[in-house]
Amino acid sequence: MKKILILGAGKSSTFLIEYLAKTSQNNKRLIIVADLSKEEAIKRTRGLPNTEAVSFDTSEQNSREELIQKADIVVSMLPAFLHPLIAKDCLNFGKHFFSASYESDEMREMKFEIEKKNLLFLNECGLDPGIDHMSAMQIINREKGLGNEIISFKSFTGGLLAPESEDNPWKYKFTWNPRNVVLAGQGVSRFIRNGKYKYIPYHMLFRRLEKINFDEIGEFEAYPNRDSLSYRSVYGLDNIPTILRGTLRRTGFCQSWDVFVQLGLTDDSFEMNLPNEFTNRMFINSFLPYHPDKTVEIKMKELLPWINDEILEKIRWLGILENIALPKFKGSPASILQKILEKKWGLDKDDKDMIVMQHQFEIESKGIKKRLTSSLVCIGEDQNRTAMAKTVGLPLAIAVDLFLKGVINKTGLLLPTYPEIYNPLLSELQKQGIKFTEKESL
C-alpha cells in the first residue's frame, strides 16, 4: 500500500485531500493528513475513505522523521520557509516531495542528490505558481511547434471576490493570507517591454497599471510582480522582447491602496510602540505632517493631491479615520494596518471568492501578427470550498495521482513545465471545472 503524507491541513488542503481520498478507492493507498492541530486534520478527513489524521509538529525532529519515513510521497502544505526542512528529510529517507511553493535556493542545492536517488521533487504545482506555468507552456510549445514566434507574453492572476460578493467600495476582501496582501509588491518590479528593461520601485508600483478585461466579469487592473525577467528562461523565451507577469485587482483599487503605500502604512521594517489610548485616526495621523488646526482629511489631500472624494470614501469606509480604539498598539505599521483591515475585509459567511487568470500573447506567423488571449475564471462554492483552495490543491493532488499511476514518470528537481506533466494535468483539471477560454484576433 502506497502512503501519501500531507503536511498541513489548512483551508488550501481541502480539495487536495478530497481528490486523493477519492482516487485512493480504486488503488491501494492511504492518505495521512498531519497538522499541528489534530482536530483540524480530523475535520479535513471526516467521512473520507482511506484517510488517517495525526498531530504533527515540525520542531519535534524524531516524530517528524518517523512520520516521513513511513510515507512514500510527502506533500507539503506548510509555510514556504519550512519546505527545505521537509525536503531534506525526504532526501535523506528517499521519499518523493511535492509542493505548491516556489523552488528555493535551498532546494536547488539538493538537485544533484535528488537526481542521484532517482526521486521526484516537484515544486510550483499550485495556482500561481503552477496553473500559470502549465497553461502558458502548453500554448508556448504549441505555437512553437507550428513554427510561430512569440514576441510578447503577459500573464496576470488575482485572488478576488466573486462579483456577487463585491459588497464594499473596494470590491475586495481577504481571500488568502492577509499579511501577504498588505506586503504585496514590496521590492523592485522588473520586466522587459519592446526590448527595453524596465524597473519599478515599490513607491511607484501602484501607479504603473495595465487594464485587463474578462468578457463575463468585466474590467480589472494589474500591477507588475517583482520578477518577470527570470521567467524568460523558465518558459524558453530567452530572447522575447516583452514579458510581464502581474497581479489583478478590481479597477480603482490600486490608486486607493497607493495612499497607504505613500504614507508608509505598509512599512514592515520597524516596530511602533503606541500608547494604549491610540485610535485608528491617531494612527494614520502619526504619518501626516503636524498642524494645529487642519484635519486628517485635509492634510492627506495636501500631501497627496490626487486623493479625490471616491478614494477618500474608500479609506473612510475602512474605519481608519474613526476615533475608535486601535486593534493593536505594538508592531510594524504594516501589521497594525492589517489588523484594521481584517475587521472590514473579513469574509462574510455567504461570500464566495474568485480566481482570475489571463495570458496575453502576441504571435508572429509567416509575417502576420495575431493576438491570443487565454482566460480562466474560477468561482468558489463557499468559505471552505474556495476557488483558491481548489486551484492550489487540485493541481498538486492530480500530480501525485498521475505520478503514482506512472503517467508522470520523470524524476529530479522539477517544475510542471514539461509536456509529460502539464498535458495530462491540465486535461484532468478541465474535467474538474478549471479550464481556459482562448480568443484570437489580428
The other form holds:
2 protein chains.
Amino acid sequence: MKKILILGAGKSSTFLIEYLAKTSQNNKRLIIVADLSKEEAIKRTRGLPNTEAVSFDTSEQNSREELIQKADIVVSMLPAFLHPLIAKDCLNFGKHFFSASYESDEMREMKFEIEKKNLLFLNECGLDPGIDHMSAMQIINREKGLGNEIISFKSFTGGLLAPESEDNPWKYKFTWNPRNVVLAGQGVSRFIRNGKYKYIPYHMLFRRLEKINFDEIGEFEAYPNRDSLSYRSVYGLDNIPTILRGTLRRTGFCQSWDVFVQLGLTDDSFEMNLPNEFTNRMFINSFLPYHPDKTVEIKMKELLPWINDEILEKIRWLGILENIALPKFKGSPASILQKILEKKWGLDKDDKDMIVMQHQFEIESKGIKKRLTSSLVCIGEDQNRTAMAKTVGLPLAIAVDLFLKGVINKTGLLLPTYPEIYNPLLSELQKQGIKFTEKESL
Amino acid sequence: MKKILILGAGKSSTFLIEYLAKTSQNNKRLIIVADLSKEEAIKRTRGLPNTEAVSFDTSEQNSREELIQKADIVVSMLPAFLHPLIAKDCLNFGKHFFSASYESDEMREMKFEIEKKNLLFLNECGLDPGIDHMSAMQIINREKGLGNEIISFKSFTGGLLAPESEDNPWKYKFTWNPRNVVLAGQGVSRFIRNGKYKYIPYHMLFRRLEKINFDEIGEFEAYPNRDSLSYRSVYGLDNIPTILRGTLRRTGFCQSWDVFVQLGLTDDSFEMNLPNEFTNRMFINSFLPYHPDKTVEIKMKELLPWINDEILEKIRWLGILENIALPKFKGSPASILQKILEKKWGLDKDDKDMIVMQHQFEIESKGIKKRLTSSLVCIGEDQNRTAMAKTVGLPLAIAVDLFLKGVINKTGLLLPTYPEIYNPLLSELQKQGIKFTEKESL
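What I would like now is the form predicted together with another copy of the chain, since the data block earlier showed the form predicted alone; can you produce it?
Okay, now the whole complex, with that chain kicking things off.
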C-alpha cells in the first residue's frame, strides 16, 4: 500500500485529489489529505475512494514529522515559503517530494543528499511554472532534434476570466490571489531581444506591451515578466538572441492599470495610517498634487495626460472616485487598493475562469525562417473546478501517478524539463482536455 | 583634563577638530582623533594644539573599548550604522555621545539607561539634521511665544556648487557622497498640504517641484523629501495643516535627472552583469525599447516626449550617449550610472561647494497672515574646508564646547530642539559666519 500525503486542501487541490483518488482505485494506494482545517480536508475528499482527511499544522513539529513518516510521497500545496521545511522532513525520512512552486536555493542545497538517498524531488510541476516548461521543452527538443535552430522564444500566460464572464469594463476579476495581482510586475523586468539586453523598471512596464492573438478567443496584451533571462539555461537556449516571458491581460487592461501604478497606489513599501473619515476619493486625491479647487478627475488628467474617457470610465466603475468610506484605513497603499478592488472584482456565482498560454517561436530550418505558435486555452467549470485548479493540480497528480507506476523513473532534484517526464505527462494532460494547438507560418 | 574622542577623521571632521582644538587652548582638554587610517588622523590634527592622532578599528572590540574608556565625550563621525555599537560602549562606560546622525530605534532603546546614568546623548546635531532643527525651532518657539499660530512650514536644504563653480550645463557636481545623490528620493514621499495628506512615488517625485528663491544667489527648485510628516511631532506642530521638507537643486536639474529615473538607471535593486564590450550608449539602450533602426536619441524622445533639446544636451554632455567603454560592467544600474557621472561631476581643483537652506513659514497673528522666510547660504573655502564640512562639523563642535563649559547642562537622549541648546549654539554659529537672514511680508 503506497501512501500519498497531500498537504493543503484549498481550492487548488480539487483536481489533484480527484485524479489521484480515481487512479488509486485499481492500485493499492491511500491518499491522505491534510489541512489546517480538517473540515476543508473532509470537504475535498467527500465521496472519493481511498482517501483520508486529517488536520495538520506545519508549526507542530511532532505531528508534522509523524504524518510525513507515514507517507511514501508528499505533495505540497502549501505556500512556497513552507517548502524548505517540508522538503527537509522528506529528506530526513526518505520521502519523495512534489510541488508546483519554484525550486528555491534552500532546496538546491539539499541536491546532493536527495541524489544520495535516491529520492525524487520534483518542483515547478504546476501551470506556470509547470505546463509552460513541459510544453515549451517538447517543442524545443523536437526542433533541435530536426537540426533546426530556435532564434526567438516568447511565452505568455494569463489567469483570466472566461469570455462569457467578462461582464465589466476591465474584462477582469480576481480569479486567484488578489494580493499577487495587485503587486504583479514589481521590480525590474529583464529579457533579451535580437541580442540586446532589455531592462524595464516597474513604472514603465505597463506601457511596454505586445499584442497576442488567440484564434478562438481574440486579442490580448502582454507585459514582460520579471526575469526572462534565467530561462535561457533552464531551457538549454543559452545563446538565443530573443527570449521573453510575459503575462497576459485583455487588451486595454494594462493602460488603465498603469494609472494606479503611476499614482503610487500599488506601492507596498510603507504603511498608511489614515483618518477614519477617509473616503475612496480622498485616498486617490492623496496621490495627486494639491490644488484649492481642481477636481480629482482634472488633476488626474493633468498629471497623466494620456488618460482618455475610456480609461477614466474604467477607473470610475471601480467606485474608487466616489466619496464612500475607504474599506481599510491602515496598511500599504497596495493593500488598501486591493480591498477597494475586491468589492468590484469579486467573482459572481456563475463566473468561470480561464487559463491562456501561448508560446511563440522563430525557428531557422536550413536557412528558412518559420514561425510557430503553440496555444492553450482552458476554461473552468465552476468556482471550485476552476481552470487554475485544473492546470495547477493535474500536472502534479499525473506526475505522482506516473512515478508510482514507474513510467517516470528518474530521481534527484528535478524540474519537468526532461523528455522522460514531460512526454508521458503532456500526453495524459491532453486526455484530460489540457491540449495545445500548434500553428506554423513562414 | 577633559578628553574628547573624535571617531572618524574624514573631510567632514576638519572644522570639528579645528574648532575644538582652538577652544581647548584656554581649557584643560585633550582631543583624541581616531581613524582607521592613522595618517588621515595625523593630517587632520597637524599643527593643532591639544590634539592626539590614533588609529582605530571599530571591529576590534578591545582597543575600541579601551579608547572609549579613556574619553569623557565621544563624537562620532562614523557611518550611521556604526552608531548603535559606539553608543552602547558609551553607555557601558558612562561617556557622553554626540553625533550628526538621525536618532535610531536602537538608540531609543537606550533612553532609560542614558537618563539613569545622567549622560547626554545628543544626535542630529549637524547640518540636516541639525542646523535645520535649531533654526526652525528658534522661529517656531519665538512665534508661539508671541501668541501667533504657524499654519504652514516648508523647509528646503541643498548641498550644491558655489555659483562661481557652476561651469557645466547641470550646474551640479558631486560635493558629497555620490551614491546618496544617485539614490536620493527613493521610496514614497509624504507630506501634508492644507490639511490634505500627500504621497508621491519615486517615479513622480522629480516632476512635483516648487520654485525657491534666494536673494543673493537666485532661483532653485525643490523636490519633497521622503518623510515630512514625522517632523510634526519633532517640532511640536502636531496639528499644522501644511508641512513639507524638500531638497534643493538648481532650476532645470530635476527634469533632466528624471530621464534617468524614468529609464530605470537609478535602480539599485538588482545586479547587472554586462558583457565587457558594453559601452555607455549600449547601457542606455538596454533601458529603451528594441527597434531595428531607430537611434537611442529618437527612442528616448518617443518614450519620454517631454525631453527637449536642452535636456538632451545635458544628457549628452555627460558622455552617456557615447560609444565609449562602460566604466563598470557588474553592479546595479545605479552603481554603473554613478561611475559614469563621477567622470563628469567630479570637483575641479578650484571648485567650491555651497550649502543653501530656506525655511518658509505662514503665520497667523491676530487674524492677519504673514509670510516669513529664513535663509542660509554658506560657501566653502576650498576642497578641504567645504561648506558641508563647516555646517556639519561646527554645530557638533560648538555643542561639545558648550556642554563642557556647562552652558548646555541638559542630559538624556536629545535632539537640539531645546532653547537651552539651540539658542547659545546658533549664536556661536553666527559668530562663525553661519547666519540666517529673515524676511517678512504680508
